[in-house]
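What follows is a single chain, given as structure tokens, in the form predicted alone.
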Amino acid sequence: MSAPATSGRSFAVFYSILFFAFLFGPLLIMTVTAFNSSSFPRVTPWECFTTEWFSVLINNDRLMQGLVTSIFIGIGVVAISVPVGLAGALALSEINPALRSALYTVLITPVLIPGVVLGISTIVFWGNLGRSLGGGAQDLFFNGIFLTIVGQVTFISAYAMLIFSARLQRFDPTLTEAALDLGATPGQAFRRILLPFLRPAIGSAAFLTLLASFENYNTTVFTILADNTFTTALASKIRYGTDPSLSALAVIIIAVTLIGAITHEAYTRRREAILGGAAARSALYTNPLGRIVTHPATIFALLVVLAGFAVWKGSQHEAAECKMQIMDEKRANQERLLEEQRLRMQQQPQNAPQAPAQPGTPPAGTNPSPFGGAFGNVAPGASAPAPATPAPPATTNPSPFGGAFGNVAPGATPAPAAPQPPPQPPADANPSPFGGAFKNIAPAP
């Protein structure tokens, strides 16, 4: 084999591994974290195998109530979106081709509008309609579940219309025309000819609209008002802190998806075998045991039994002893770290470099005071020597009041002050307190 062929094959293998790792890597990681006893979703370090996070998920009342609300909303959306989508697809197939593109643009536009805009416009429209009809806050127009259903139908019905349009492109309209020519009414032609032809599309549209309603967040977060759906409750739980119970939810979704996919694959292969010809049908029905084993209902029941056995076996597992050992190991490790830190703190003063002593400063460690010299170099139990009081200079005021009462030392009697003559007003000063209103007459002594 040549070198280019070998390198091309190696690149293909590397790309395939990278592709499947990108697709299934997060699923595998979430599956592993769902069985780790760590309170935070992680693969390493592995602590203990546990199934308690499934119980935590089931006991979360907010999530379970949101799940019930989401199922109810999904059923309502399917019940409205599928007939509306079918009507739109039939209208597109019956009208003039010149108007078909314009109608298609109108019907497909809600899919292109952001979900935030749809949610806000739904609240504004139905709120104004309810107030114009005199409704109150308890009426249907202000109910979060009703607003969510009508808000989701505005764009999810376009998904159903696209599925029906793709199916109707393979329909031969002459079959309906022949039925009408033979005396059938339009209703009979629709029920007997068109509806059986659209049966696979109806199932696909119902399933797709249910999933689109269940996982929608952008529109639902505005229209649900004070209620919660499963998606909004899950988003709020992730926003305020996550735990492995969300990984347990992922495991449940993966298990349900695998059961549905395997059952559908069995149904598809059985249908192909039935439609494959006489040889395939004879090979299928010759062996009764093989016919039972390969039946989709048998495979579905077997998968459900295996899932139930796995759930029962996991509920019998106890991880209390393993978790206690993990806690003891963590406690011992914490005590060891604290002991190492204490030893480092004790060794740090001995290893620290000493600063050079200043002249006139006593050497370090000579202070007998246990307070670090805050009260002077006084040994415990000894009285501090009184400092010598220097004589104040001649110009120094010994008064503690800043000279407000003269130069009087504390505890001394101030000397009487010498009498001072009363101040004489200047010659041009007016001695009258009335500003000269009664001439320059001084007040009577």
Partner chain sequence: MSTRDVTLDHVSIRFGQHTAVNNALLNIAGGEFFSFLGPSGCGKTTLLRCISGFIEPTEGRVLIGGKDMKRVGPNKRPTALIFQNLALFPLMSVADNIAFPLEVRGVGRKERRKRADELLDLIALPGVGDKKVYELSGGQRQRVAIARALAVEPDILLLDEPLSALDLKLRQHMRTELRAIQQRVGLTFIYITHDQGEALTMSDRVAVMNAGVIEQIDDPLTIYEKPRTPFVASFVGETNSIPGKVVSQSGFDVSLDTALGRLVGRSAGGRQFASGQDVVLFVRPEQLMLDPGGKIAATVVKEEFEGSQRHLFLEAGNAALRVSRVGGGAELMAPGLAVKLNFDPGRSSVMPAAGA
Contents of the next structure:
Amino acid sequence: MSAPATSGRSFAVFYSILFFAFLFGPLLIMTVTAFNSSSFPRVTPWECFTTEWFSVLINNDRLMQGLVTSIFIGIGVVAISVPVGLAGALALSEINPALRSALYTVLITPVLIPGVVLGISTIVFWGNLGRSLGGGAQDLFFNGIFLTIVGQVTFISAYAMLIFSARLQRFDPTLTEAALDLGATPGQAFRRILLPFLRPAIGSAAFLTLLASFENYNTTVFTILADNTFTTALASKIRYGTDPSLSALAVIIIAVTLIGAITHEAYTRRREAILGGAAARSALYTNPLGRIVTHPATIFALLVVLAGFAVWKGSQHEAAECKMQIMDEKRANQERLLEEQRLRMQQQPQNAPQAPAQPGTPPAGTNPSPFGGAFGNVAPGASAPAPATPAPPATTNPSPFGGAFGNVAPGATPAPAAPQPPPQPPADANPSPFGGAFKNIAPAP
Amino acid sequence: MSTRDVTLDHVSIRFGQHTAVNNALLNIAGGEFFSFLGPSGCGKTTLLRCISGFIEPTEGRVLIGGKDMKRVGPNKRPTALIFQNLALFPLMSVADNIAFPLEVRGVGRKERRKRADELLDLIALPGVGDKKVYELSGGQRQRVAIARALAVEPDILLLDEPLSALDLKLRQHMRTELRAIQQRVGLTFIYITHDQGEALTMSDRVAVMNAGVIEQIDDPLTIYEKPRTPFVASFVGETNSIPGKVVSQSGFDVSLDTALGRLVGRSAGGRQFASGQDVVLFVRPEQLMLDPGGKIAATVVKEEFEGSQRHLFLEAGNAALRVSRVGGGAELMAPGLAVKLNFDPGRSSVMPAAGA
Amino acid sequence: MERIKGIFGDFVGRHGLGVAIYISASVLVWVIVLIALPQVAMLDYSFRHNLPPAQIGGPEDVYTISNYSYFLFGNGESFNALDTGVLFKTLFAAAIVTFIDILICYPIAFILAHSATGVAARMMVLGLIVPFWVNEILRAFAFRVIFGATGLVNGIGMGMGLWDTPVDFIRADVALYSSLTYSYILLMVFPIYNAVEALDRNQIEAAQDMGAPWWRVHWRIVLPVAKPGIASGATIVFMLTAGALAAPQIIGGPSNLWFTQLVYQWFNDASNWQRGAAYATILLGSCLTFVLLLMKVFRVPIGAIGR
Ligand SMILES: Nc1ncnc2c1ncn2[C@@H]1O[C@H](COP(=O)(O)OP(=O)(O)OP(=O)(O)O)[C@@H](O)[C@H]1O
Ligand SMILES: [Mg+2]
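What I would like now is the form predicted in complex with its partner chain, since the data block earlier showed the form predicted alone; can you produce it?
Every component of the complex follows; first up is the chain already shown.
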């Protein structure tokens, strides 16, 4: 009996380690790349330890603009979807079982419908409505922020509903009956008994809906029209090239998440200890100093101070010298490669014109982009095989958000030099559709 | 007629096909301690919820203080219900719980607190007002629930098995406590239980329910001594049931033929029986006495000792009999011993056999 | 109507008039204005021609099935193998990703429910949630860092001399599938965990006691209990994967499109909203059909989803 039990146990441990390695590996790698001075996010080769990517991130106006829009949208979505989700949960918990499953099916479908479908149906519906109403409605219903809030509320309310439903299942309905019996009106019973019971769920629902709104891409990329949220700005930045400031962003998110999670853990433990009566017995909780140290607020403050210290320390770090050295090495390497290439071109002049036309497979040495191949799909109609011949943007149908194509329009502006000038791909010499694609990684002119 | 009277006028309550309460007809006087006693699922809670206004009767009327309560919501009735699980509000302090009825009536904070403290004194729990509900013991919660119900200043207090969650000692203590509180405040208490001990010790009158039907309403002594139906006889207390056929009847005395020979018992409720009718004779174990001159011959199967009492299990003419005697004293009887039994016909009851 | 009135009356009786109005109004607006009407509008739109605004509502604005026939036959008479191929590839790949997620997540859900205790269990839950809080875009980005031409895998592989020219994992869609598998792990683990947790540990022990090997214990005892959880998780993961847009855009192979990208292109690059709506309808229809079919096969009710 004990032999299989222990072998099961060690399998569990082994599997868990593998699983969490898979889960945390990518995050770890991203974290490491955030501190590598190489202008493309990578672990190897390691160049210099630097914190400059954090300032690059903060100085990205487009992202910061998107952040403001996202926060605005997030507040709107929370303000609507939490009460709507609560109403849905209440309705579900109180109608008769036959209708309940039908209503549940209807309310849960927005979670299952692909985000792009929700986005499209939202802009189509409100666009039609706006056109037929005319006047002020037209302006509102073609407003990206309004449409995004509406589109997101459609499915994010269902998340809130699930949270409330879970909590409601643990509600003892005799409490409401007791309140009524003691003379409360139904409204009073709702406010004094049911709402306070749901309060923790309101908190978590608000938090989760905010997160979901902030994260959302699939619906938002359609409904936001010409505007940008943080996530859509991020996506277009990544699609058209990238630098480790994105890793820096990931580091910030992970740090904030961990601080939040640890504080929450401290809070639940303390609560459990107090509720379970263990607090009265445990030396840690009876000792006044121990009480302060284990208080979630103390732990939170401690972690914030720690993070602040890390930021300060990082901002003191100077990577310039190391980078100079790497730069010199690179330049030497590059000159050598150019020399070799010149020699080769002299030998085979007929190959020369083809080389720059294939940015997808450059010689690994000259183009340090690790994503060479990934650029193929961003160019409308170029190498993408599908919709046979998509019409050029904004010709037949002057859509209300023609401007949204600004970030995909081919060749809008020639790429200016990147901050750490990597050996330029042959984009300058050959104004290919990819030229404009690099626009986003360059600092704003 | 006082405002504290409750009348159930032919009340029936149905859930779909299922009849939870069938044609209940009774009148509870103001200031009475009235109990409903019955097995689990017999419809006690349903009846109580109907009196407090959570369920409308399918048929019949509920009258409180002579007024028809049709379409009067639970928050408008002069009743206060103490729930089976107490339903104290877990997120409020003890004082806030007790003062909740005053709060919803718009009484000011100071006044509420004063009243809560008075009620805490009444239930002998002074000074716990600022505690949370989960910091109280089971018996204390019990009393807080009563205090909260009293804060409504109801005319009628309804209690749904309030002691079932407590341990035996505390339950016995709370019985006296409840009865004392009731006498202090003088309200009508309607009490529900499946525990006959509770019903018999506290109540002025008891209604015994079975499968939605009220089978008998009487004071505790009568319920025990003079059960009117086979169900009441066997549900309340232990009993020996001896089936037989009526031979003759004179007044209350019925003589019948049984497997133990010809016996005489008292007709329950003064019924008249036809001779030859199938009946059952009920005799309590403590009414059966060992008597060398007795008519019933039996053999000892075993005797069990249980402190203040001892139980003798006997076999007589294929039937099992049971005799209870005072605990201490003589040696336990050996199995196989032949004995003779007797009983006072006045302390037995003869009823029609079930299904007859 | 009578029925709605009855339900409304119940709400009033239970919570008062104000709350009853709030509940009914919110749910009705949600169901009708936010969920139902937009889908209807999209369906209607997908049957229309792509006209300049001046002609909308004019004599030319008539219903057509050209947008759907384009999906099947392209512009010419021949079969539109390209777009239908993309749809099938998307559904197939999403099914594969879902299946891999089930394989990966079932053991961890079981371990979480029945082996891990106390601090370990709490740390595991935390460990599951933290990666999920990192933006979806960034998760895809991480896989680009790992699988890019000069990414970690190529760096290590070439450094160890396993291969000497960078392997194009992105073109081979390895990066995309890994990223999609990674992204929705949490949504698979928790439904299975919820289902398996309800299982009484004694049942497992009783089965072991009767001499059942571990795989039979799982097959006969645990899996039946886990089934609704697996169905719920699989439905959500499948729909999210098939409907994913960000990950294919960021790390999809250049010649391998995801169906959502076609929809996106019709809308944003070709400005043909009508055809985009038709493609969105096709996506929705085929995904729902696929899921409902599977639920029928495995006899799981839709009410199990999200629980
Ligand atoms: N809301 C309801 N819908 C349908 N049936 C019900 C409902 N409430 C009670 N019943 C049924 O009515 C019968 C009586 O229930 P009730 O709760 O009154 O029993 P009880 O005597 O209080 O039992 P217990 O001692 O176990 O509390 C039961 O068979 C129960 O199943
Ligand atoms: Mg009951």
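Rigid core (definition): largest C-alpha set, two forms, superposition within 1.5 Å. Residue numbers count along the first chain shown, from 1. Keep in mind the model is a prediction, meaning the values are calculated, not measured.
Student: Hey, does F14 budge by 2 Å or more at the Cα between these two forms once the core is superposed?
Tutor: Shift of 2 Å or more: yes.
Student: Report, to one decimal in Å, how far the Cα of E329 moves between these two forms once the rigid core is superposed.
Tutor: Shift of E329 at C-alpha, rigid core superposed: 2.5 Å.
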